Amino acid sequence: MIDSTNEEMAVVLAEMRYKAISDLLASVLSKKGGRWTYTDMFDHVFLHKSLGIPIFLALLWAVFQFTFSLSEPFMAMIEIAFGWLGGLAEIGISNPHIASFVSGGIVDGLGSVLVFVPPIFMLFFALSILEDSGYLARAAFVMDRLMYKLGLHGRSFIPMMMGFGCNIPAIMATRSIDNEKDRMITILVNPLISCGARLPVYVLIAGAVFGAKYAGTVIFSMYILGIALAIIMALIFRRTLFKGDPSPFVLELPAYLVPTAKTVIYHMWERGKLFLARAGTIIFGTVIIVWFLSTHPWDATAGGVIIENSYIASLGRFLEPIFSPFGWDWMTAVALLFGFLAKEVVVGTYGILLGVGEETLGESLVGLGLFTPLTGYAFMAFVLIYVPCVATIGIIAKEMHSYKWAAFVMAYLVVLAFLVSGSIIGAGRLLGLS
């Protein structure tokens, strides 16, 4: 008799069938000696029942890890080559606006945005080594039997691997999902993965309030937050609006390899390179924005500088109750704004409105009390839960074919981004902490 009070009955009944293929072929095929492949060996940790997942998050740890700290040194040179063609911009334009426009506009705009490209192909440096070597197959095998329990498809897991780099991409791969609700599932939830256009926000905040030596474990939590709570939402829409089991999951295990240079680095490109269109594109275009929304009235302004009047902290100063509870200012709510065309204009829309080169944004923040470790903790909870891209918002009404779902989609998360926030905020005060 089979058990199935513990167990889902599809996962008893594959485990059943593959143990009696186990058992047919021992009974037909013999293999010489009884020496263990290196595939074995590796499988063997790998894939354990009980340290693969403990496995899987101290790697997922290690890539932050990596990505902080090797990414150091090159921020701080774009760093230092920004600021320097600033000075230049206002040294030698002797027009104020148009000093104000290539300096405040253009280089600490776009500056402060493309000083996190190097964090950002780090991260993609790494998760293509673990793609190339034959982990990440392996990382899908591992969660398939939690993700089935907490009613996820195994094959959701690409996609939100997938959601790491961009969940544009990330969303357009629950086309392998079979089962049309296990696909709606996963598209509901793939906003929750953080993508990378939320790792300059990440960078920005963990590294100013938290410092160096913490910012790599506090950016790893955020990652670690997005994936619980879309399990838990997932746990909740298969409960709801998607009652029903999970389809099987079949997954054939590539040969693990040794990821060459040549195509390590060609992925990393391929994914990084998105970055880079988009900070020419539309975050090129929302700083321009800001710029012109934060200097003018032109009279408004004091060498650049934000005053009350300017359109910018009009703007602010009417969405700034919202966010106020939580302790953050008009400049936040600006942010937050502009960061639903691209989480990255976040930060260029700071150093603009601080008048601040990207060397200098992180201690500002700091020095003129915007965040505290608190406050700047649940504002990076907030931007990874918040309405995701636009662009993100036009795939899913694309894949789901209706806008209905877009639009809850987004309603959701703002609520969920709320509550998460507001959850650690009123936490952290019961602790006494500010």
Given for the second form:
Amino acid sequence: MIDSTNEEMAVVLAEMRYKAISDLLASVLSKKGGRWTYTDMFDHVFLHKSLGIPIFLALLWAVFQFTFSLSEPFMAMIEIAFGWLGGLAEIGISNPHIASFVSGGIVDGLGSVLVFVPPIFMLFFALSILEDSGYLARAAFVMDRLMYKLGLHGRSFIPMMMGFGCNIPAIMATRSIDNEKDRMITILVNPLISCGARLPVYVLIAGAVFGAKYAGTVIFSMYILGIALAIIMALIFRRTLFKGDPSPFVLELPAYLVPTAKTVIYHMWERGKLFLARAGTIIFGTVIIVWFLSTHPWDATAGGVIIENSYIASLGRFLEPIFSPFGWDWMTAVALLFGFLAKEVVVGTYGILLGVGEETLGESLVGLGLFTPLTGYAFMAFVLIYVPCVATIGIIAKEMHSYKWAAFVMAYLVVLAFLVSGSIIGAGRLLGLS
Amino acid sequence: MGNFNFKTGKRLGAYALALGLASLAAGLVEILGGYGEMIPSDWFGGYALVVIAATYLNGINDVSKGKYDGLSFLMGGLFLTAIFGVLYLLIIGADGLMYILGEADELPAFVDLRPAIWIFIFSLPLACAVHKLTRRMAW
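Could you please show the structure of the form predicted together with its partner chain, as a counterpart to the form predicted on its own just displayed?
Now the full complex is given, and it begins with the chain already shown.
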């Protein structure tokens, strides 16, 4: 023990301390029915060795069903409002440049993104309830059993869960992991955890190609795919780049609490306002660039009507051969390119390129044959996996003190995105799907 | 805390068994393709019902013997039943709102009451009984 590292000593001391507490309690405390607490009762079930993970998955599915199904009417209200604004712009603005910018850039572009405020806030609302009730810590605990068997560190799961909101604070949260190898692995796989910015893309594509009935389940499958890929990649990194055993995971579970409306709404707002801030800055800025490139040269495109003659179409056609084996056209290539700046821009780009508002965007994607259920699902997987947003790349470089690691993350994610989406397309075609 | 004994445990266990079997049957039917309009085909909805069933059924033996270990599974099962029951009720409410907004063709009907909602309604007497036994329990 004297030769052990400081970290191992700390773990041994913690274990000895807990053993001493346990022995002391056993000698002075007899636990009868009257001594049970609600926390004991629920932990008996939620931390159960066989039921713990199935219950976690069921609750996670409920979160996404809640997010998608309940946000629909609120999305419809925003669509109606933007539709009204678009009509107003077309009638009321005489200058063709300004009318095109307001109706094409702001209403179709930014409006296509802002319509996803309700599902994003509802996702954060549900996650806040899980967190504030004390359940999220239990989720990390039950997943630790599985992760440790795979050679991973249980503490990694907490940043992973945080990644559902945004990958940036999740990557910063890895500072709580003492072991450097465990921390590096957790950072490398964190972009695979689906953040809130990807949700608009899933809601749009899943709703369009699978219909409202199955959209919640399809979106849930994206989150599960992300977790599964993160675990697989972490395992690969553990066995190749960062060899060694994970350090033991000691987690003190808080007592369960009934979350108060005030704290849940506060946490939802704290996370959700990041999306609103992005909508007003990077998303709005990118949407202006996309609008400009799709309407210019002004004469050649007849004011953005003949989009095939635009700069953006030239750029898209240059990139199209990379994605055409997946059945995706130049518009998808452009959407993915600008999605690197912020994932929500993928939706805004489609809004501008197709010249429609969100209320008919899904129908247009299917009606124009841009996506089938197979190519749509593969596209969602690609958006999940391929490079995270530019801000996440920046934080990876900062936390890993190296731009080389940031470049490595981008490279491995692009390769993985092509592999997974290609496998989905290939498997689907083998099954006779188009 | 209420008087939780062998006799009460038998009664609670029998009710939980009925709920567990009903959840299991409905869950399996949903997974295997549904039955009519009342039980739609829904893999993950069915999976959730099977998990609820497993939670109830896990506790029946112990709860019938008057053990608190078993009561905890009933509480877990009731909690999950409430989550999914309320979730589907909220979805019906959202569908109704969509109709009012002119985005849906018809109002939600009686057949839209999913099995999870019925099981939630039938679980309420058990929830009341368990609440009586545990109302003074500390968090």
